[in-house]
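Next comes just one chain, in C-alpha cells: the form predicted alone.
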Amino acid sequence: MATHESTVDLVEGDVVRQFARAAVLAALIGVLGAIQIPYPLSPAPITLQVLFVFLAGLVLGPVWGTASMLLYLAAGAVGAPVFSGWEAGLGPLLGQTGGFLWSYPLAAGLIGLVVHRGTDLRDPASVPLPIVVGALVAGTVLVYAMGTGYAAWLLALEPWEAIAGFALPFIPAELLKMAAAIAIVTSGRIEPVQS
C-alpha cells in the first residue's frame, strides 16, 4: 500500500489574529447587541448593536469589520439568539427592522475604508478626528437609509414615516455610541493589527 505525503501551509498569525478579533466582535455584538431599551416612539427598540458595527469598522477595518458582521449576522440566521431581543433564525432579517440588520456589514465596511485609507490597517487613534467621525456619520446615514428605506417599503409606508419612526427618535442614542466608539478607540487600550 503506497502512502501519499503532502505539506500544509500555515495560516499566517496576522491573519488567525484578525479571524479572532472579528469572531469576539461578532460574539460581543450578539450578547450586548441583543439587549434591547423599548422605545415608546418607535417600534424599534435602542440597542447597542450599531456601537459595534462603528468599533468592526474602526478596529478591524474594511475587510475584517465585514467579515465580523456577516458572521453576526450568519449566526443569528442559524439560530443564535444574538438579535435584538434574544431573536434569532430569519424573521428578524425579513422583518420590519431586517433593513438595519443588512446594513450592517456595509456600513462596518464603509468606516473601515475611510479611517483605514483601504485595506491596509492603521492605528484608528492615530486617525484625525474629523476623518473618524465623517465616518461614523457616514455609516450612520447608511445604515439608517437601509433601514427605513426598507421598512417603508414593506410596511407601506410614506418616506416621512419611515423617517419619523425608524430614524429621527434614534439621533441622540447614536451620537452617544459615535462618541463612546471614538473614546474606546483614543484610548490606548486596543492593540492596533497590522495588516
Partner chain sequence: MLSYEPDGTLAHRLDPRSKLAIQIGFAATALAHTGLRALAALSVVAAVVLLVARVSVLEALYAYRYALVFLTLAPLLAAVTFGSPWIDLEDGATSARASYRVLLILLVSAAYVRSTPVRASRAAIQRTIPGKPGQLLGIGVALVFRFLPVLQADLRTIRDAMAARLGDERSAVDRASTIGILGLSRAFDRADRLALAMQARCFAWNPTLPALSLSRLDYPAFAVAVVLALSAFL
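The structure above corresponds to the form predicted alone; please give the structure of the form predicted in complex with its partner chain next.
What comes next is one chain alone, with no partners or other molecules.
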C-alpha cells in the first residue's frame, strides 16, 4: 500500500484565537444584515452592520479587523446570505452597494490603526474618548465616500444626486451607531485578545 508522509505545520495559538474571533464576527455581521430596521428617511430598511464594522476595528485591531471584513466579503461573494437583506453572490460586491462593502475592510483597518496606534492591541476602553470619536468619524467618512463615489460612477449620477440618494438620508442613523459603538467600548465589557 502506498503511503504519503508529510509534517503538520500547526497554526500559532494567538493567531488561532484572533482568527476564530474574526471569522465569528464576520458571521455576526452577516446575521445583522437580516435584521432590518424600518427607517423613515429611506425606501430600503437599514441594518446595524456598520456598527459591527466599527467594532471590528476597535476590538480586533487593524490586522484582524481587516481580515474579518475580508472574510465577510469573501463568504458573501461565494453565496453566504450575509449582505443586507439576505443578499449573496458576487453581484452585490460589484453593484450599487459595492463601494460600501469594499470600504468595510479599509474602515475597520483605519479605525484599528488610529485606536490601537499600530498592530499591538490595547484595551479600547483606556483610549481617550476624542481619539475613539475621531477614528469612528474618519471610518464613517471613508465608508460613505467610497460608497457614494462608486454608486455615482456606476449609476451615472451627479455627485450631489448620489449624496442625496445614498448618504444624506443615513446620517442620523450613522450618528446613532457611533453613539452605540462608544457606549459599547466605554462599558469595558468586551476585551481584545492581548498577545
